[in-house]
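Shown here is one chain on its own, the form predicted alone, set out as structure tokens.
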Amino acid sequence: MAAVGCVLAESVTSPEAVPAFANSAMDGYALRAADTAGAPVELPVVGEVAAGHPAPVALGPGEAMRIFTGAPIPEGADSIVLVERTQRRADGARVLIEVAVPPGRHVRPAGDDLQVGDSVFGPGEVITAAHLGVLAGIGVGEVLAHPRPRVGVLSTGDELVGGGGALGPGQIRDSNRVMLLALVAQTGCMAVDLGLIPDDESAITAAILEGAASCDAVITTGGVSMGDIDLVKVVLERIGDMQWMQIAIRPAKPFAFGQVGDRSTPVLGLPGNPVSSLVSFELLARPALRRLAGRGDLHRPRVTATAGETFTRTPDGKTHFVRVVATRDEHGALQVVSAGGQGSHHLTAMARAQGLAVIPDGEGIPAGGEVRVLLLVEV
């Protein structure tokens, strides 16, 4: 159970066939296809077979057996007639059986699934529920897998506030690291809670390296603009191998990413506006901490859609994220919309959003015109 959503790091062959033995898909009288050439006709019953349990004896030629769905196939049969095509005499002794069938009937053979030494699974996979099926299914109990990443989420600031409660004046509630652990979490890493830090430079570099030590990559919120004046940034400037950009985008242009301590943890900064932050984990942190679990699917999908509307904006040099809803027509095709405001502030508009809308830079995208699509949860 522990292994699902990480990523296998090996390839894993099958040591047993898969069903172990031919076996009866359905309920009915195992018997020799043969036999029913002429049905309707009727066969002695010769005993029956249940799942967990051999057949009694085996089988001759113009006999039938009840049989139960993945009871042993008894030797001398070939086939399976359905109870539902059958009539079972008073006594018991003696079926009719109604249809005739081909060999092969309703029988799993033996290796139908898997032969020894079959692959499996290979490398990369992400080990899904169906996959520990398989493997508790050909007795394999331990693979090997990229561990799950552990990664550490802070907050600073004096202003910011965790919980409900009044609000102080200045004061703003932390919604940003609330919302990165549960990305984290979605991401297939485990969220560690590096907890809401004031703005006070040694209880920084403490959260920081602590977080350092113990996770695989810390995300920081806040304070990474050109020319911010931010404790964060001081402290990441002192204690790390930081590099801070400007990246191209709208919203979360300011970026940062650097390596802090002896094990030489990933640091991504992300920028202080919620929606800003939310994109950049989307763009830049996401795909970053997927390959740090071994995974090869690093985005997100990206479609080509319908502009419902027209997505205006002006030359800016920069590419454009705008948050929207997307909905389907009865022929499949996708369409989207603004789903509100577009300010790096309006956090409700991103929480209604199922895709990103990139428009690049330009006078914009007319109503009905073609736009690609980042779908942020499956539509």
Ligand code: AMP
Contents of the next structure:
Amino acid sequence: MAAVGCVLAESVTSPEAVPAFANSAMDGYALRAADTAGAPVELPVVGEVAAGHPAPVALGPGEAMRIFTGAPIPEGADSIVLVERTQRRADGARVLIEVAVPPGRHVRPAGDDLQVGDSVFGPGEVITAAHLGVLAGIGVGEVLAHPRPRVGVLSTGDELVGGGGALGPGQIRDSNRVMLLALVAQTGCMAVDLGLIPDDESAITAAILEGAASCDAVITTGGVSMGDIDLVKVVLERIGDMQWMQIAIRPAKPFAFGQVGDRSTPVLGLPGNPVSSLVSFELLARPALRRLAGRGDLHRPRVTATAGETFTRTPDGKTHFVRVVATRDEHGALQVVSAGGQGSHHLTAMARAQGLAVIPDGEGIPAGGEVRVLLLVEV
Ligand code: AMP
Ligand code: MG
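Right, and the form predicted together with adenosine monophosphate of this protein, after the form predicted alone?
And the full complex, kicking off with our chain again.
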């Protein structure tokens, strides 16, 4: 169970055949197909066999045995007639078989799903619930998988307040930390809350160092813009091998990356504006965390949709990611319209959106035009 969502790091071959023995796929009568050639035909019933029990006797020519789903096929039988196609005589000793059946009807042969030594799964596959079912079915209780990365999240800002309670002058609530912790968990990682840190260089240093020592990656929010108090940048420059970037996108332009501590733990510095922080996570952090988790498929699906309204913009050298509501018409074609306010503080519109419409630098996209959309959820 612990491995669900992790990426397999080994090949699994089957130590067992599945099914282990030939068994019945239906309730009915086990018999020899040849004996049904002249159907309708009446045969003596020599016993019954249920799932989990061996057949009481072998089946001779011209005989039938009552059989239930999953029960082993009795020796001598080669086919099953559905119970609905039979009439048991009042004394129970005989049964009328109404139809002729070919050999093998409703019989699940041994090894029909897997043979001993068959290759079952390979490295790189994400372990799903169905994978666990297969592994349980061949008696494999442990597999080698990439560990779920531990990912620490901290938010920075003197203005931030965690939890409820009254807000003081100039204070705002910390939206990003819980959001990023949830995004980390949804990415299949173990989310570690590193707390809410004030705009204080030594406090930020201590928190990042603690995260770098105890986690496989650290995500910070806030403090990576141009301003003097953008201390995550300052700290990463000092204690990490920092790269600070201005990415030609809107929202989520500033981004900092550094590797910190003995294990060169990657630290991803996301911007503080909530929408920027989420878009930055989607575009930069999520693929990185998936790579850390051993996954080869890193990116959200990108699809083509029809613009349900005009997406206006002016040229500014950046690619714009517009939060959109996506709907499908009766033919399954996707249409997108703005999800609402497009400011980087408009988190409500972000929460309502199913995707990010990619509006390339230029004059925008007219209503009815084609637009590429990065889907954040299935629609
Ligand atoms: P910063 O990137 O630190 O300059 O922050 C940019 C904007 O995002 C400011 O308006 C901050 O108050 C706001 N902000 C920063 N961190 C958070 C957070 N964790 N939750 C909500 N808003 C934030
Ligand atoms: Mg700040």
